[in-house]
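Coming up is one lone chain in structure tokens, specifically the form predicted on its own.
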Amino acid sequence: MTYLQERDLGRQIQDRIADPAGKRRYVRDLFGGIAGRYDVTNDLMSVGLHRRWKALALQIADVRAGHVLLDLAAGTGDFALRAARQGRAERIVAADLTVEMLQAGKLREGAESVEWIACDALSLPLADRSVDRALVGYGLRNFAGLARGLAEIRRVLRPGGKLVALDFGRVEPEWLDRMYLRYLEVSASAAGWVLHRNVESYRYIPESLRVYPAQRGVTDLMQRLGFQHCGHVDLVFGAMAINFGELPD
């Protein structure tokens, strides 16, 4: 694929995710098509490091005995299954927009310890103040409305509850960030072709990242929505990041 073709593909993806309804459809269809190899791709693209990052995110979440844990935008349930193996949470819910992802998750070892719910992150079928910990792995970028999604998480969290989210980030300075985005364009296109014979399947990553406020913007937004003790941990010089915040007691 030439540079001009790649640029045109990026514009096409941007057009499809420009409005909330379009982004919701695009994300659901995209992840439905790659569900069968999603976990393999995560290992390949991160060289296995995503496992270490998720372990750190769970450590920051500080899941305790009796907690209700929500793995939102769960995909195949990495956070939920890790938490189940730790055996602390009383109830673990894995929620995702894409049914195919949840179906793949239900086939994984330990899946019987998790409740699997197909739903939109912007309209959770959970009661107010019913969750102690919410974890989101590579999902905030995919919300059809980030502020609304964070507000919905805030609604279901109990006083003292905590949100922890792992996702792609933006690096500094600006010239290095431009190189990083270009690297993502090339590597994501290659991964999409090799694993799915579809260049577009992972090219969504850099395109979604262009319009995502990343770790610093998410921290600011969480603070505006009433979360306290907000912050983020930069990983790989900020190319990945873990955001966190909690509600007042």
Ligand SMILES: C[S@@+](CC[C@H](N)C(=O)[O-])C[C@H]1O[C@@H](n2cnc3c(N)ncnc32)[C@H](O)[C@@H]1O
Contents of the next structure:
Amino acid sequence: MTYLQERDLGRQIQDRIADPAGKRRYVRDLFGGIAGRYDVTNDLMSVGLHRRWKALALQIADVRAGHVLLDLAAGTGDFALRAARQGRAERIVAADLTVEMLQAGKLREGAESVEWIACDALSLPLADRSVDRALVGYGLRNFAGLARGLAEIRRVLRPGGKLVALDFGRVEPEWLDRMYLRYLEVSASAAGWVLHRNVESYRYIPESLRVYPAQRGVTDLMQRLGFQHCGHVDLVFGAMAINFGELPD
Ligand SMILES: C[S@@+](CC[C@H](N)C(=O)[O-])C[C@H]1O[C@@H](n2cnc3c(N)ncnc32)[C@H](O)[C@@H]1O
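Switch from the form predicted on its own to the form predicted together with the named molecule and print that structure.
First the chain shown before, then all remaining chains and molecules of the complex.
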């Protein structure tokens, strides 16, 4: 693939995710198509590091006995199943837009301890103030409306409830960030080709990251929505980040 074809592919993806309905459709089709291989690919692409980052996110979430935990944009339920293994939460809900991802999750060990719900994070079928901990792994970046998704998480969290979100981040300074995005473009196209014979399947990652406000923007949005003690932990120089914040008691 030439540089020009590459750049064109990026533009095509941007066009398709430019409006909320288009992005929702794009994301559902994308994850619906890769659901069966998602877990293996995730391990390969992060060389297993996503497991460590998820363990850290769960530690920051500080799940306690009797808590209701929501794994939002759960996919195959990594956070939900980890929390189930810890055994502290009383109720664990894994919610995702893509039915195929949830189906793959339901086949995993421990799945029977989790309630699997197909729904859109922008309109959750959960009561106000019914959740103690919300965890989102590589999900916020994919929402068709980030502010709306965060507001919906705020609605379902109880006073004192915490949100912890892991996702790709942006690095500083700007010249390094440009190199990093270029690296993601090339490596994502290569990984898509090797794993799925489709350069587009992972090329969505850098394209979605370009239009995502990343760790600093998410912190700002959370603060504006009334979350307290907001912050983020940068991982790999900010290429990954964990955002966190809690609601006042
Ligand atoms: C990259 S996967 C992450 C899966 C899992 N959380 C993990 O950390 O491995 C992103 C997931 O977000 C889900 N998703 C995207 N937009 C969503 C939305 N608006 N509501 C619920 N789930 C959404 C997709 O269906 C997909 O399963």
